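Listed next as structure tokens is one chain, alone, in the form predicted alone.
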Amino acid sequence: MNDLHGILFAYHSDLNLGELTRPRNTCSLPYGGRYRLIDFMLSNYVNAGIRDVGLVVHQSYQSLLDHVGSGKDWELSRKHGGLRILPPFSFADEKSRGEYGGIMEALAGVYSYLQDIRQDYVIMGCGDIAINLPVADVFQQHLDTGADVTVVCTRKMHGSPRSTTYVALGEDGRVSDMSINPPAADSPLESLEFYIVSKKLLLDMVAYASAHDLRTFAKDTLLPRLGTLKVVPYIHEGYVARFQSVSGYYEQSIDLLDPAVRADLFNPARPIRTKDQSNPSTYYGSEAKSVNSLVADGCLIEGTVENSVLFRGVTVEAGAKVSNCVLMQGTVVRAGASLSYVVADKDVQINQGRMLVGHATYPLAIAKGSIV
């Protein structure tokens, strides 16, 4: 697809997922075993033909830099294009706060980027989200629909409503209204916050909010244009996955287990990349037992593990037992231990004989490198 552009937003990191993104960018927030939430777009850009996306990062974006590298996984290491990280480096010092305030500032940011850009147009979006799109059809919908902006929206809801931004529609199918971080959820549509929008326009957009200080796309620039942009939804029927607390993570975790979510989110038609690592086979005893369980590569499996995701590199001695929890790489869990309802990040030890219980709705989170 040579007429679209791709921009991801990987500045941001939601302090209410606690321990899991103390360390890390939310868009490196490892999900589903193997995966970072940010091959989940980078994937759909590339699935679509996209061959230039620009990452914009902020802080705390070392470990993404060292899952995504030059982009090769991805087909995007290039010597024309390909993939380019955006740090701040345009980004007044007076300005810094920790982290953008918002897209418009983000992209305010790296505005001789967006000049430089070969394409008519620009889609963009966050990299934290789970989701596979037909990145194509939403484009071929924008040229459709002749619309100056379009919007990718769910009917199911899943984000916070203080988080969130609602959607509705006018008798023209047009978006003629958006609710931002309203106390609940007052419309049958979610925005997932994903835009296409011509590189013209977004360049006047950008220049505006940056001269007016304005700092997000949907509240300071979109909504007080809806009555002279035509702004079209697309409306996303599959699986989404969104990241804005630790028992939200668990759960969409644990949807895994489902094959329907798993044939919806890794539909072999788009598939979902990401950075290569050689592990081998998983190892299971003579005693082992694995029960409705996603295992990855490289796993040592003595003990019992139910209804459970473990990452690359998980051993789970002999006599211990896991059960509804999701375990990072490099997670040690040792003999005679017992866990129920708790995320590990990443080289955490439990040791012999602990027992570490949480809760569906309030599951133990344990930070990386801990010893229990």
Given for the second form:
Amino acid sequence: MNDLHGILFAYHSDLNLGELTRPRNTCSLPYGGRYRLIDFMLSNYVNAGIRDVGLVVHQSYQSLLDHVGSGKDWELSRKHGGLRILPPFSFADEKSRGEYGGIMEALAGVYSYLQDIRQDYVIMGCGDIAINLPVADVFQQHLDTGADVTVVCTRKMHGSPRSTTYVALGEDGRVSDMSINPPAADSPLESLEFYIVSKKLLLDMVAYASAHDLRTFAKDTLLPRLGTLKVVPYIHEGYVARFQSVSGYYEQSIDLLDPAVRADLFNPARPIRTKDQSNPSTYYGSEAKSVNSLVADGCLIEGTVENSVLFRGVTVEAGAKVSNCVLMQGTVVRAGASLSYVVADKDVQINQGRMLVGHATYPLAIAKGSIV
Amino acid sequence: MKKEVVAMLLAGGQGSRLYALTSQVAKPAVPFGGKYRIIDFPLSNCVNSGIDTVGVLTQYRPLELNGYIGSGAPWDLDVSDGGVHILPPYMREGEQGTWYKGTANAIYQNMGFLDMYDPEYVVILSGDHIYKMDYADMVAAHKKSGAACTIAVLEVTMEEAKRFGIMNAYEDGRVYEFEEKPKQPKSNLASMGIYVFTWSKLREYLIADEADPNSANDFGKNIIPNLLNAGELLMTYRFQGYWKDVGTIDSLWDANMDLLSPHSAIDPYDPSWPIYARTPIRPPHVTGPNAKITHSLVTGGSEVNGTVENSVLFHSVVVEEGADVQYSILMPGAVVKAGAKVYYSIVAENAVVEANATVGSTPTGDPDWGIAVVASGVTVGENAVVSPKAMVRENVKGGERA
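The form predicted alone done, now the form predicted together with the partner chain:
To see the whole picture, the full complex is given below, headed by that same chain.
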């Protein structure tokens, strides 16, 4: 599939994720024991045969760049094309200080890059959802239906309405209306805000938006033109996780303990790739207990772990108990400590005998590098 | 292009004493320790020692090994000046060229490769040992002594000494005699098969050795004795630490078990001396509601819902509910189904042990007892039994005994 170009937006930091995103961009949020969110869509693109990917960034993208590097781990380090990182051309523009106001503004900022795209079609969206999307099927549907714009949608997600775009369909199956961030959910169909559009139409749209100071795609560009453009949904039936709060992050991490969710998200036919790090296997000591958990490589477990997700290199010392937790890379739980409903960011240390208890609806988030 | 040190890694051996485990792959490509293959140890040692030019001499079943090494990227050996080079035997003008006749001949045939880098010193390594060693330190000792050859040695017991090549040396490390598997050892310094040569010297002796039609073209049998007889300076370099030859089923099993006491034998978690490997990206491993895992290594992509004790599980292994795995090694993709028992065994890549089958047993005291091996891709049928020490290369039908 060399006729599709991939664009991922990674300029977003979600303030609602509080402690978990303070040091980073939502696309580099760790998820699933060893991944960053960006891994999912980047892998989906590559698994569909996409060879050229543009990654549009704006601020706090250090950890993201550190993670994707040259794109080698996704086989995107190529002589021609491959991964292009696209920071803003200039910060001089007053109105775009901070982050982009929407993807049209972001695309206007990289207009010359868009002009140079070698493919006739573009798929674009934010790289901060966990999904195993068959992008090749989405593209095939786009070509088969002759749509101007294909919108990837789901019925499975129940995000906060205030940050969700809902899609209504007409009798012909086309998108007839969209409601953007309404006070309450008004359609079972949520937009994942991934779109396929031809390069030609996209360039026209970006030029028009730029000339009229229109910043968003859904609200400013698509909505006013639903009557004239053929906008068709692609309904993804598989698992989707999008992260809008700490409790949501916790819930969606625990979702991975369900074999059906894992089978879908980690479908071996479309593997999710990530940065390769040389970790040894995980070691379980003679008193260890690990049940109903997802445990990455390089952990040392001497204590008890249940109903939890452990990232790489986590240490759980003897007599420590971890239940219903998400512990990111390098967390150390010292002897006798007890954690329940805790989300610990990277390199957190929980000292001997400490007891931390959150609740399923309000997990306790501990910021990167904290010592408790 | 000139390099001070080039390493040559002898990886062409079949490893016939690993039987079914090396029927498809060369010994250095045999999986080890949950995440690695045997060759990762010498390769990582090279990189950690600052050696960035490594020739890997292959001959027996090289396909998997070649693919594994690839560009050398996992070991940071994908550099344009140097890096890792696969060196198979090749034909030359006038129908010349042969298989590698011996370890020394393998280096002789690649003199052109070495001359390209024109090194001062050549480190000769073999691909069947598990150890961590700073070769830079050994090269420094070699330089200081001005020897023609420095040989890494390890103290073994006098009983073990009968199975090794033994270096008889003066107190200052000068070797005066070399004995291969002596019945009455005079010393307990065993050669580890790791040599540092001054390249100009080695080159001379390789050419002379090749001209001798009676030579076995082997380092231990020919080159080392020839150097000694000619009065060249040979020095021992004493190594202290973990070193294991994994050339037999028993020693391979032992060395894997040694990894279960981390921070004591060979610590793969030590950030100052990482062991690199090429590993497929798999999701984290999963422990099910009935999992019972103790004193074991478990790797990404695996799903465990049975009992696993004192065992090493590679990536993508499945242990179903009610299965019992004890003192065993399950290589990548091995499956142990519900109710099956795997004791003191090595189950190779993608082999399947069907429900309620039994593989191996706990030690019985019977002299015929040993580690059972199920070769890669083999299926052991439902309720079938694989005896201890059995070497299963073909499918075992349900209910049968092998």
